[in-house]
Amino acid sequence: MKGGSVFPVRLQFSKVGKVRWTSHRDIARMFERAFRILELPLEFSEGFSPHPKVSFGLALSTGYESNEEYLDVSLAQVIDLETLPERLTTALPAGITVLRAVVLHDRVPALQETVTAANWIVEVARDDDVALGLDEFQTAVDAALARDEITIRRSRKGKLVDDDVRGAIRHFRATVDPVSGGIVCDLEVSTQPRSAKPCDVLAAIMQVTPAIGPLVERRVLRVHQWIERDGARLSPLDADARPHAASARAS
């Protein structure tokens, strides 16, 4: 969030269930509508077509769920943040829950510029109904992690490009879910300077070990996002919040 503002606020929200099929752009519209319903004192941009000063963090792919999504919004006056998450949640569709709100320092960098890593939980299976064994899958993962480079073809801005995604994979470990019996993966990826989605990581594994078969994501959940500064690893809510100001109230 570049530029000063009277009351810059960062929100954490979750997106789970059927709403996961809603696009990033439509989620932005839903929040703007919720802001209007609550009659929040939004700051607007200048120019011919003013719009609310709202900035979202890393886009979440359609079909993915998340426990940690973030947005920054500039308000024209101080408001009570203690009740804001609950009030906003009631004005949003089912599946979107605003969890926390903090007030930021002025002129903090945009979320998309500062988030450096993300953690995911990914349920993986074969796309041909053939059973996927944990040992064979982890062996394929280890083979991919042993590589210095894995170039895959993926779409970027509507064009197919060849990208090396190996450098973005920080951690990948598979286990068996005790309830479903399926394979669940704990994945961490960088978001800068190169990033990789869970589907990109599975594509890399299939390229290194084609015999593993056609892999598919059954469920993908983003569980954490991180801002890393000077050796510290911080959540986006903690990194730029004013001390003890998250519960600031209007006087």
Contents of the next structure:
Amino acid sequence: MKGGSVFPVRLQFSKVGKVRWTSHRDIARMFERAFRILELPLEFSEGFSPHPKVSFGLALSTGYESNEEYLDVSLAQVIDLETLPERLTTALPAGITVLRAVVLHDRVPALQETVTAANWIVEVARDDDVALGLDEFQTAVDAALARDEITIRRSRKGKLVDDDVRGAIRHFRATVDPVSGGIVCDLEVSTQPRSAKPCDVLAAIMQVTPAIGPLVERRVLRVHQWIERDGARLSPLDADARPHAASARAS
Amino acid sequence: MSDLWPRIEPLLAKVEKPARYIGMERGSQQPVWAPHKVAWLLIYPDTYEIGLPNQGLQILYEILNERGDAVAERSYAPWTDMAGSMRSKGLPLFSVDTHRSAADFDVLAFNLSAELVFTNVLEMVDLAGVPVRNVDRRPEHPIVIAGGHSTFNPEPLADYVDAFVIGEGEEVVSEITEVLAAWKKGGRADREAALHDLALIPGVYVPSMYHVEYDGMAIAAIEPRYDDVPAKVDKRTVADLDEWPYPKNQLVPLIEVVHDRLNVEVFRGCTRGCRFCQAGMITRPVRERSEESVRTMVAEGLRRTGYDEVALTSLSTADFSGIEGVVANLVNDQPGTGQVSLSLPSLRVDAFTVGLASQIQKVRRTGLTFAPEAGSWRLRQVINKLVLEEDLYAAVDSAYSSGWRRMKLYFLTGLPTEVDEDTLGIAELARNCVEIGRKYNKQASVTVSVGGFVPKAHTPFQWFGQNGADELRRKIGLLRDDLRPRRGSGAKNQKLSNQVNLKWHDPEATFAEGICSRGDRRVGRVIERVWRAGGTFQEWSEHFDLQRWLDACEAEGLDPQWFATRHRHVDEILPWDHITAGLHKDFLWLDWQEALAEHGLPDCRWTPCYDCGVCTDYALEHVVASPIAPAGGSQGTNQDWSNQDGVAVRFLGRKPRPERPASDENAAPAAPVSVAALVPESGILS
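Having gone through the form predicted alone, I am curious about the other one (the form predicted in complex with the partner chain); can you provide its structure?
Full assembly next; the chain just shown is listed first.
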């Protein structure tokens, strides 16, 4: 988190169930209200219109779920981090569960810049309800992965841009879900310099093999985010944290 | 009785703002259903973002769920994309709390705060799988109820709604619940008997219990069909707001909505007496919440919701006796972290108000809104918005000098007696405000927002024929031309005009609103046709098309002008004459005559009573904590209106009050009537 802070905290939380239909901005407002409900000692930005210093990680698209989201918040005092996740969870809507809280070193890089990879589980089906076979789907995936570059048109910050998606796909494996019988994919993407969302990856597959579509994602779950630094692959909770026991008791 | 969520969720990926349909707000409930409980579905017939903050709905939601014999859930109008998906998948209207089908409920209770939502009521009843016309409903169908300000003329929906609640709902919902619990216990067999029982509850109007007789287009009589059903339905009024500190758990939505903040109602009713304002007329008398109670609701509300903004709501918040105490308390010692900002909607136009505003808006001083409503002092006397030009300029000067950079001014056009000079006065006022602002800030700007006036039931203007769409368009055109940079108007004038941003409401929508606002039962079929032709969300410009309304009127053989632009006759039976807000018709008529005579009428909280009828008939006094008028006197203008001609209020068959000017009971009021065209032909009070 930029700027000095008395007690910079990183939170890990999940977003699952009905609440997935809220947006990234909605989540930000929910947390700001939860912080006020708990009367946390927030630090505020300077200037004309002071805002609490809260910094969110990678955006999660409306409709997607996640086991691992992150946000950083600057506090003006040391507080008990043991009970914080549970207390915050009670002040948040059902489906948002704060899992862990760690105290950060001073002036660590922002989550959006430092997270380099993410893992997803994606349920895929055909939008026209035609049965989608694993073999034909895997063939289409392999065809896409064989390309060096797949440019798709997508909307970014309200503008249509042409982006290469292939470069962000690190790993893609489709299996059949033993319970539902549907197709479930393990996907790993790079998030730097530019990420690809699961819907972008499906668009890329359809672009290479149009006959496989129309594909639609049924349920999309982000399962991990990674900070890769100096050859190590770290959880955002570990990468920039101060040793927990010492920091939580410091005063 | 099942959870529809598994069928709803697959639709959400393809609709706009899917979180409109998920519920889960902080403060929302998952009521426990039981066979003996009366299940209410409280419905706001507009989008979730507009409906969620509605305080009336939230109050009833809490009161009903506190009862052992009721459950209450909520529903909002699905946007057209969602409604389309629901119809194509055969999915009925559902509650957002437990996602149950609307048909599982015993009551569908609509909040009607504006007439243009009427077609959405039909849309939602239909989506619920319930016949839209009340005669077609059978024992298995829920009872369709409506409340809210627009039910003060319930007639346009008389064939579609089973029972209307007139006035405030806090107490009457319990009485309705008891009647319906008995009906439910008897197996919901006799719908007619249940409706009859509902009609006996004070404040409940069951249109099917009344027969309307016509004489051509005129109404000849409106009569109850049973001896025990009241000939006149009186509104319900809660005497003491401190007994009803609701909502206690204001809902905190997960998505952004209008008025997205803690809202605490500081008083109900208004005696400013603005003649165009239905809300002010139908909510009398003034009942303030105690300062202590307001403070508690603010402190607890902020703690529970996590909001950092609170609005003190009422029809004129600067008039609240405890305003300075509450503001000082909020600004100085609000517990918790961060900053709490306070907003005061519906402010008076005066320097006191700006003083208050600067106390509370220490940080962001971007915009401030005033509502002079009319462009000339003459016309402001007609509408009884007694704001002098000096008051407005003092307020504006004070605002710009305290650091505000943008001013918003609200006006109405198409007001009674309005001539072009009055309309153009709006442009002149706006330029003068810009000029004041430029003393302090070269970028000072003024936004002028102009709405077309629609006369409303139970106001002194209920007899006035509103301006047609063409006339309103012409008036807006006058303003546009006057504010358009042009040769010969002088460089200064041009510079000032450039800083005025003019916005206006669609005159065609104003016309459609006028058809409904004072329509009778026959207008119901017009509304039904508009709905069947796809006319939902009529308050949304992208969905509004006047042609649908004109076609519907034609198909029904009704002249829309007859409802909207026709001046009413003094002898005429008005479609809402069997409904009363406590205001005597004589008072309203005389106030209408005073309006035409350009006479203002000071606020009765701090002047003698005008016998409007409300306090005397309900045996309620204005509940005002302070016996002295707030700083600035009547209307906050520092003007003494007591030497003006008072309104000559007299009642047929009643002695005039001794302090009133004596006059002949049967003669016209002392004041001359200035605009001949607006005076109905017959004698006054004959």
